[in-house]
Structures are given as C-alpha cells and as structure tokens.
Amino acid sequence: MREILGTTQVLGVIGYPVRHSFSPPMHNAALEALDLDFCYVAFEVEPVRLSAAIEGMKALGIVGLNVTIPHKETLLSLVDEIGEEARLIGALNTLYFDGQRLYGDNTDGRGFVASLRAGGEDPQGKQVVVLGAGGSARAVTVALARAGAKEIVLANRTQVRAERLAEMLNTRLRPGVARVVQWQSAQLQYELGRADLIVNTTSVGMHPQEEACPVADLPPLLPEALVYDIIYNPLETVFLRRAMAQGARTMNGVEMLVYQGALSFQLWTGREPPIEVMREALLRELQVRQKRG
C-alpha cells in the first residue's frame, strides 16, 4: 500500500449514497502500479450541499472526480466548461480542476466504444437494438452514433423516453440513425433477429434480481451478433445466458465500467491507464462483495 504524504493529490467519487462505488478500489489499483503520488477516495455529499462541496474541492486542490447518481445531470450547472458528448448527453460523469475552473466531461459512452473496439468489435456500420432509455442509454446511443453505427432502434417500457432519445440523435447527431419500436413487440423481435450489436442498458437482471431478464423471449440471433449487458453484478445475467445458449458472443458492464475508468484517469494523469490492473481490481472487488452476501 502507498505511503499517504504531504504531496499525495487527491482524487475521488462524489455522489450519495456512494459507499457501493467500485470506482476506489480500481483506481487506487491503477494509481499504485503505476507508482503514481495520488489516492482515490469517496466523497458522500447530500445535494442540497453540493454547490458548498465543489467549492470546498476547489479550494482543497482536489485533482479530479468521477461523478455518480444523484449529481450528473446538477452538476452541468455547477461547472465552467463542458465537453461535447457530456452536453450531448445531458450528465456528467468526470470533473477535473485546472486551478480555479472545473471541467465537465462524460467518459461512459466511449468507455462503452473502447470496450467494444478492445474486443475486435468495430460499431461503424453495425445495426444495433438498444433496450432502455435512461442516462445510460443516453451515453451508449450518443457514443455509437458518433461511432458511425448503420441504425439504432431503442426499445423502453416508457415508449415517449425512447422517443425523446431518438429525437435527440435524429436532429444533433445525424438524420435517420435512431428509431424506436414498441417495448416486447413482435417488431422488437423483429429487430432483435437481425441486428449485429444488442445492448441491455436497463437494470433487469441486476443484483438482487438476478433471474429477472429485460426481453421476455430471446429470437434467434445472427450467428456473429454481439450480446452487451451493462450490468456487472452479476456478471453473467440471465439475458447473457440466453444469448450464450445460441452462441452468440456477450461481454458483461465489467468492460464498460473499467474503460470508462480509464478515461477518466487519463485525463487526471496524462498517463495511460493500465487496463489489465483496473480489471483485475475490479473483479476482486466483485468477489469479495458476493462472499460476504
């Protein structure tokens, strides 16, 4: 374990509650391989008093932060300049400092991409079903249109959330690549059946509810159809057991979690992350989560 010094900068997580994050873990893993003076640490800050937070970090010289729920979307007033896909996405998911102003970015969707492409899988040109419309939605859909998918067809329960997203991609990013169709309709299936990228980004089949499944019924997928759930807890859902049970190849919201990650501690570091270390730390973390119930 790193020696904590008088020169040790500090980064961190601010969300609440925020004791579940897998973030310190991970990055303290990161930190520590790379012999770097940092430490990662939780800050829990109640939203009523994160305007009073910011400030205080600004004053503390805090390096950089992930942000989580219920501060991503708030925290796109609090800061001075804001990246193009957070302001595509509408939330924030990383803060760093540069003396007295704060920057805003989002890493998740193209964590999302770079796990893709880090798994020989390239979105350009690719037909892709996303199931859910929420903020990771927001960021996994912006990311594959900038990544020149063919189409992206978006099915939610709340078909008008689904509808508002498309309309979103439609006019900011390119005309026609999203549409959306009918939660658990035979057009879904439809699509399902002939795409080359699907993607869970709801979380049904999450911890404690590990036997739920977001699509009733599986069709038969394309024999090089790409299977994607978020979710990394547990890390083999019901929808990825379904999908594996035709052949299909699946990747698990490790890979999303740990790129994204990376991203952020990139632009905190200026160093390249390694990958391999923030994996393993994560999965450790998992394990020892699930022992103790």
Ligand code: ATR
Contents of the next structure:
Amino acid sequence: MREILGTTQVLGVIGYPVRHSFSPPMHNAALEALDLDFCYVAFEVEPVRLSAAIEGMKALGIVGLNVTIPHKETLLSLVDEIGEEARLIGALNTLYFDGQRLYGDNTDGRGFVASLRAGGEDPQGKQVVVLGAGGSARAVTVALARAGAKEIVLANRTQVRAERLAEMLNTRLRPGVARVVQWQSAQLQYELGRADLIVNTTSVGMHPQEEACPVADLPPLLPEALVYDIIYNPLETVFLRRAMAQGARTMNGVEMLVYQGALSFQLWTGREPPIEVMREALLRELQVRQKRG
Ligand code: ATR
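Next up, the form predicted together with the named molecule in place of the form predicted on its own?
What follows is the whole complex; the chain from before opens it.
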C-alpha cells in the first residue's frame, strides 16, 4: 500500500453497513497504480448521524465519497447541487466536495452504459428488455434511455413498480421509450426473443441463491443478442449460463461495478482510471471472499 503522508487526501464510501464494500480495494489499487497521494476508506455511518457526518467531512476536507445503502436517496436533500442523471434516478452514488459546496452525482447508469460501450455495444437504437424495477433498474434504464435505446420493455414481479418506472421514463426522458409486460408471461417470452439487449437487475440468482433464475425458460434469442446480469457474485449466474448455452454474448456485474467506480474516480481525481487494475483488484477480492465462504 502507498505511504500515508501529511499531504494524503481522503476518499471513501459511506454506508450502513459498509464493511462488505468492494470499493476500498478497487479504488486503492487504482490510486496506487497512478501513484496518487490519496487513500480510500469505508465510513460506517448510522442514518441518524448522516448530516453530522457530512458536516464533519466538509470540515475535514474529504475530497469525495461513494454512497451506498441506506444513504443513496437521503443524501439528495443534503447536497448543494445534484447532477441531472442522479435527479432522474432519484439516488446518489457519488459525492464530491468543492470547498464548502457538496455535489451529488450518480455513476451507476453511466457506468453500465460505459461498460457496454467498452464491450463494443452501443445502446443507440437497441431493443431492450430489463428484468426488475428497483434502484438498479432505475439507474440502468435512465442511462439506456439517455443513450438512445429504441425501446425498453420492463418486467417485474411487482408490476406496479415497473409501471411507475415506465411512466417516469416516458414522461421525463422520451415518450414511448418504456413499456411494461407481465412477469413470467408469454408476452415476456416474446419480448426476450426479439431483444438486442437483455438485462437482469433483480437479485434472483445472487449468492447464496445461486440456483435461482429470473426467467423460468429462456426462449431462443437473436443471434446477436447480448445478455447482461448485473449480479457479480457469482460471476456466472444460471441466467448467464442459459444464455451462453445458446451461444449468446454475455456480460456480468463486475463490469458495471468497475465502470461506475471508474467514473467516480475520474470525477474526484481528474485522471483517466486504470480500468484493468480496478477489474483485477475486484476479481481478487471476490475470490478471497468466496474462499472464506
Ligand atoms: P436494487 O437496488 O439492487 O435494484 P431493490 O430496489 O431491492 O434492489 O430491487 C430488487 C429487485 O429484485 C426488484 O425488482 C425485485 O422485485 P420486486 O419489486 O417484486 O420486489 C426483484 N426481486 C427480488 N427478489 C425476487 C424474487 N424472488 N423474484 C422476482 N424478483 C425479485
């Protein structure tokens, strides 16, 4: 690890709990690779102490933070300025301090789209199916709509959540960009079979429920379809394995995690993030934890 000096500046992640976060190893590896005089630490802050913590961080000269559960929405009312995408998503994942002013942004959706582009996939004009309608689905669909996706078909177990999300996308981003189909329906099967991009944002299939799959049957997909599961533990979900069995291209949640982190890193340091270093650090940490069980 890089030496901590009198000049070392502080970055971090704020959450409750936060010990499980993958961000410290990922960002410290990136800071070290670029020999930047920063360190990145985890701050476990109870919700009732959030505003006191933010005041303290301003006073201490903290440079920037990632934000995780349960502070992502609450912090919207504590920052001085909010990025447009964060406002649409209704949650923050990144803060940066500029003197006494505090800016809030959200790099989750942009990170998702950046990972697609890095994989050679441009969402512009694409027919998309998104499974889920929670916080991750909001981030992913806002970014996809802004990146020019042709249509986003939403399916969620609790249909009313998908309907609310579709309405927000249609009214605030582009009329007609989003539409809802019923969870586990024949209509969903039809939409999966004609999608260019399919994204699972539900937690179905995540450790420890590794045998679960968000769709009971995956219909024959388009030959060029890309199937993306934002779950990163396990790296290969049942959902992705079923897509691979058809020869579909796939991406896992490590990519979204790396690219949302990379965009935050760029905001704080103004430097080009070392993507490969960040991905390796993340995969190393995942392996360590899997061994521990
Ligand atoms: P995140 O911030 O990761 O999106 P979330 O907001 O809690 O987390 O959303 C979790 C998503 O996974 C939701 O779409 C949820 O569906 P519901 O809205 O019906 O709860 C979905 N999900 C979780 N467990 C599920 C299950 N067993 N079957 C189907 N969907 C599930």
